[in-house]
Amino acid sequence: MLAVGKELLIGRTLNTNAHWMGKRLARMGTMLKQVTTVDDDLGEIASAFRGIARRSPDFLVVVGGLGPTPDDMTLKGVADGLGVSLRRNDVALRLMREHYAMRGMGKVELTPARLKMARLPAGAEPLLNETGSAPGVRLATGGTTVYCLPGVPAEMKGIFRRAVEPEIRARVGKLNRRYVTMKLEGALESDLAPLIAAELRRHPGAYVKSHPKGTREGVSRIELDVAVVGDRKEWADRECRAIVAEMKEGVVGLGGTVRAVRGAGG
């Protein structure tokens, strides 16, 4: 994901986007790999983009700055780092004229700035934008599929929903994800750190991770997460008890208690 925003890095709004993506992804078993950060800066999302696009991703997420305003400059960025030019797309004028007249705003004059928003990248395609003006864009660069999305969230939310999701979903095939938690205490985490390693070299792929709570009345609280992901639901289902029972043995051994353990599947 390369997230562009000012606001994003000076403290006045927060990436809730990366986080909702990730949580996302990682329900579909897949994940986010990377959230890079830039200004709205042409020259910083040039060469983040570049930077990003040269590991050969599977999908690239750019998001945010695709408005009317100045500072609105990710597809020209995103342009220079494909090095190609931007383009008037029919089909984004046409999706931004719908959008207008669908809200009862009649037909609205198409200043410069509102045609800023169709001009895209050569050879990508708009994506509907159901709830603003802007629309999204795909494009492909070598073995990755780029998509630039929109940066308010809802707008964000709901392309990636309609057009990125099912695109993702097709390249990972269908997975199944356990999900557990475990809460523990009485245990410190420097005490765990050879469960979780040993955990890990008996069920690679794995994940298994501890999250500090705090003490309460001098005893330690530690939630520890763990997911398996595979392509059959036994194993998946198997893989993730056997790790839970063995922490819990593990835990018991070193005087802690298991409280509770929550878990999904997916």
The other form holds:
2 protein chains.
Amino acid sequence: MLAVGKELLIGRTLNTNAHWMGKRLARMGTMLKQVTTVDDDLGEIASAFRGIARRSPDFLVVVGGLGPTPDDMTLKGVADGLGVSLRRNDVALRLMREHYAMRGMGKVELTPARLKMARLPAGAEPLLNETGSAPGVRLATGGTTVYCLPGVPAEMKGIFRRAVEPEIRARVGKLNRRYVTMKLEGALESDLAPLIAAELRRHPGAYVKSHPKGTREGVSRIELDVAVVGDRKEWADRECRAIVAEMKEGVVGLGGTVRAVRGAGG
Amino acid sequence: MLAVGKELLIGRTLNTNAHWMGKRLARMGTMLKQVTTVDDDLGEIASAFRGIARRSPDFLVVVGGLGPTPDDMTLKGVADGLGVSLRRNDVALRLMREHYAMRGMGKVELTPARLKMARLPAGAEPLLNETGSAPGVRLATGGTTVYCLPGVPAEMKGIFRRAVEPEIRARVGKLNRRYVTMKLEGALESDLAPLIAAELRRHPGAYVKSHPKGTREGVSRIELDVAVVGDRKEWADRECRAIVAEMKEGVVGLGGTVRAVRGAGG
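Please could you give me the other form, the form predicted in complex with a further copy of the same chain, since above is the form predicted on its own?
After this comes the whole thing, all chains and molecules, with the earlier chain placed first.
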């Protein structure tokens, strides 16, 4: 994901879009590989876009900066990154007209600020935005499918669900993910480390990670995540259960306790 | 900032560290320029580190992955990115011993997992972590000062406040920032766009950005941020007040209303 917006860099807005999209992709059994957040700056957007595209990810989702104001310069930045120009797109223009008409604003004048939202990088296609005025954008470069989505969460989510997710799902295939969080007390993370290393050797491809949550009354508290992804549901269930049982035994062996096990497949 | 941690990419953990640090830097009159988030993966960390270092920022803060577990590989990734090796650091070792001793765990064995936290990239110096066991790290490369801080927010904040902020503040100098948010109703963002463009022409260097907040009972709601940074407090105050007054006039001219003006310098 390439997230564009000064508000994300000055502590005005938490990047909940990355959080939401990361969770959705993880549930599908795939993963958001990298998130880069840049300022509303043409050079920054173009340079970050080129840097990411060079690594040829399957998908790149650019979020934010599609609106009508001067700081909304994502499409120009992406076009610069691609070395193409912006062109008025008639389908995008029609989508915008329909957006205003449906809101009883059929007579809204298509000012330069509004027309800007219908100027897409050459070769791109617009994506219907059911909630806001700026259409999303889809284009292909090298082996990468690029989506540009608005930063307003409701608009981003609507277009992602309808236009992005089905395409990613088709590429990923059907995967089953089991994800469990164990709440541990009384064990030090540094003592868990060799147990985790052993689990990772015993169950290649599994994910076992500890998150220290400080101490309460001198007792160390840790959340331990276990995740397994596989095409066979029964296998993923079995692997996840085995890791949880083995870690539980290890934690008790260290003099700690497992306070809770939460999640699917535990 | 280079944030390291799968939990940030799978929607487990919101990147509140970037939010907190961004806000603190903005208040100082400077800015977090870019945030890149990568997985707990040696190659990803090293490659992202090199990509950022190549652009020679004044400061690079790497957050997360300093702990004792197998997925904590930030220092190795940074060392790989720098093309240096990890070396046991005696000061780091002493800081760790003191950490355990102060918690009545003076007899804690320095296992390989714990010793790992005292292995720093060659040329680096450790930074006292008053809250957790893993020391922070400071090193220099090219014109860039690099800090590696733990991902646990309390530990990150403690080291940032004590060891990072004074150095950034010394470089930035004393700047005054005025930052105001205006809550607007009844104006379309696309109609505000030319007003904002005019303000940015009239007040070069100022920051004026609209954040659409949807509609309530068919009435469009927008938050408009105005920020001015300067070395003279009176000038920053005056500029900020002027922009707010001019935007207010513009919004009323569009048939909208200003519901509230919040922040310092308004």
